[in-house]
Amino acid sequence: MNNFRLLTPKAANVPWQERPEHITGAPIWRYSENPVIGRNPVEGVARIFNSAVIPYGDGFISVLRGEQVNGVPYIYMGRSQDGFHWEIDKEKIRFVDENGEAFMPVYAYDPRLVKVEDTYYIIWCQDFYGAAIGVAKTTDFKTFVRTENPFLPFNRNAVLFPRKIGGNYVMLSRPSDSGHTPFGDIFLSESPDMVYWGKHRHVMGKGSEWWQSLKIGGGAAPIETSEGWLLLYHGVTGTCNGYVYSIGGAILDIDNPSIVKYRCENYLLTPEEWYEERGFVPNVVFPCATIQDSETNKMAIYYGAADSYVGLAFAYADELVEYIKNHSVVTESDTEIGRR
């Protein structure tokens, strides 16, 4: 794609493994030394998976799903000068509401990390009276104040636009039930303040290929690109020994991301490595976090595997999106501006 561009600072220093021999299917290759976090990694912590990885300093920086020991989920932080290896803290981030009260979650999992501007967000799922999105900000990754829970329960799976849209800060979620959610959509909401939330959006919902033919939800962040937002996804389906977990891919545009210009019918990754069949929930591979280079079209992703683990793989973000184009099949529901 001659005319492709980033539209993302530079990363000169994005973690990176050269593409193996042989690739067949989807551009995108895992890193050799998978998993970059394995079980126990740190005391009191059984597993860390499903967790978001963003570049600060001259290094990089995450917010990590930590299973405790007792089985209640919470977010922790952890420290990388290269991407492959992690430094974690013992002790689990440290909510304060916006009096510098102590205003810690019931429970906390699948964290996102988005700058927006000069503020960190980082974006999860806890309970309100139910499954529901909870949201902090930090500017310098010691104090982190909680906002307003932005919807009603249940939803879950938001991920905020890394720049505002229109003036508005933008975020996907999945609304869903009480229970492990049988169905689900990906829509929009818009906010002019991070506190009151409207302007909902349907985006997109299941597809027919088998992979994602139960559920689909939001995964990393939206990765800006001059062919419009590119969304790394997962999608579900059902089977006789339970769910599986795949990721897809779909290119938005970039005005109204409510609208799917492509969606690739063919998933970018599925379950194949025994770190991804094999876990606490065998058959997983969840995206959650991409770093990419404006100037080389590298991209690092970082996705969970089996609720165990944390995996990398690798792509060029020119070749992921020509091949999500060439192998897009879209609906109505899809394309139209998602207003009823």
Contents of the next structure:
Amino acid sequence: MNNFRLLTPKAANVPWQERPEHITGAPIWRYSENPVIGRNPVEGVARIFNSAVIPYGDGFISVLRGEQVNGVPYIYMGRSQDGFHWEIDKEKIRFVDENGEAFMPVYAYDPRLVKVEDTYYIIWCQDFYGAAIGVAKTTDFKTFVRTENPFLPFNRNAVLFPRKIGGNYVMLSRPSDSGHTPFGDIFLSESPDMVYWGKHRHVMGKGSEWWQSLKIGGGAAPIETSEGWLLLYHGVTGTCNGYVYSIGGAILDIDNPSIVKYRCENYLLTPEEWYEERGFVPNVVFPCATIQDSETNKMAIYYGAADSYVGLAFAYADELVEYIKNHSVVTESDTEIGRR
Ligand code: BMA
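Could you present the same protein in the form predicted together with beta-D-mannopyranose (BMA), rather than the form predicted alone shown above?
Next comes the full complex, this chain leading.
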């Protein structure tokens, strides 16, 4: 695509492996040495998956969903020079409230990590008298201050846009139930201050295609491009043997992101490898973060695999957007403003 541009910072050190020759017709390929984080990665943590990564300094920082050996999920920090090899803290992140007092969630899972202006936000799912969204902010990855919970229960899969739109912070989320939620669409909410949220809009519903016919949920932070916001999300189908989670892609309008411009009818990645098909929850690929370089269009996609591992996949952003556009099927509920 001639005029395509990523409107994101350069990231010359984006983790990268060239496309293997046998991959044709698909815009995303997996890292050959997956998984990048295996089982029992640090003492007390059985599995790390559904985790987010961001460039920081001359390397990378991650917030990791760590399933402790008592089964309770929490968020851990990791550091890496190259994005492939991770040093993971043994201690979970210690959250404080606005007065600096300890304020730990009961549990915490599926963190996303998004920088807006000079602040890094962690957004995750936690107990707020039922599954709901938690938020904390940091500027130094030493002090993590929890802010007001943005939404009432039940809600999951929230992720912030990396910049304000029309002067407001913008968050995607998926209202849910307190269990395994056999339904769910992606909604958008705005806030002037990260405290009060409103102007809720429907973004897109579950699709008619088999791989996203049950529910969908936000994934990695939307990526700003000359074509609109590139959103990698997860789509779920129900089978006689349980749910199957795949990765889907859509492009949202740059100024009104509740409007879907393009939505790929094909999945971009679906469980095929042993570490995606076999694990604590089989058949799950769950995207939570991307790193992209606006100079080269190289993209690294971090995803959880089978609720047991962290996987890495790669794409060229221009090819990925082209693929989404060429296989786009949008419905009325995708393309409308989402207000009823
Ligand atoms: C969802 C979330 C994810 C998990 C997925 C598959 O409801 O809990 O953390 O990866 O189920 O188990």
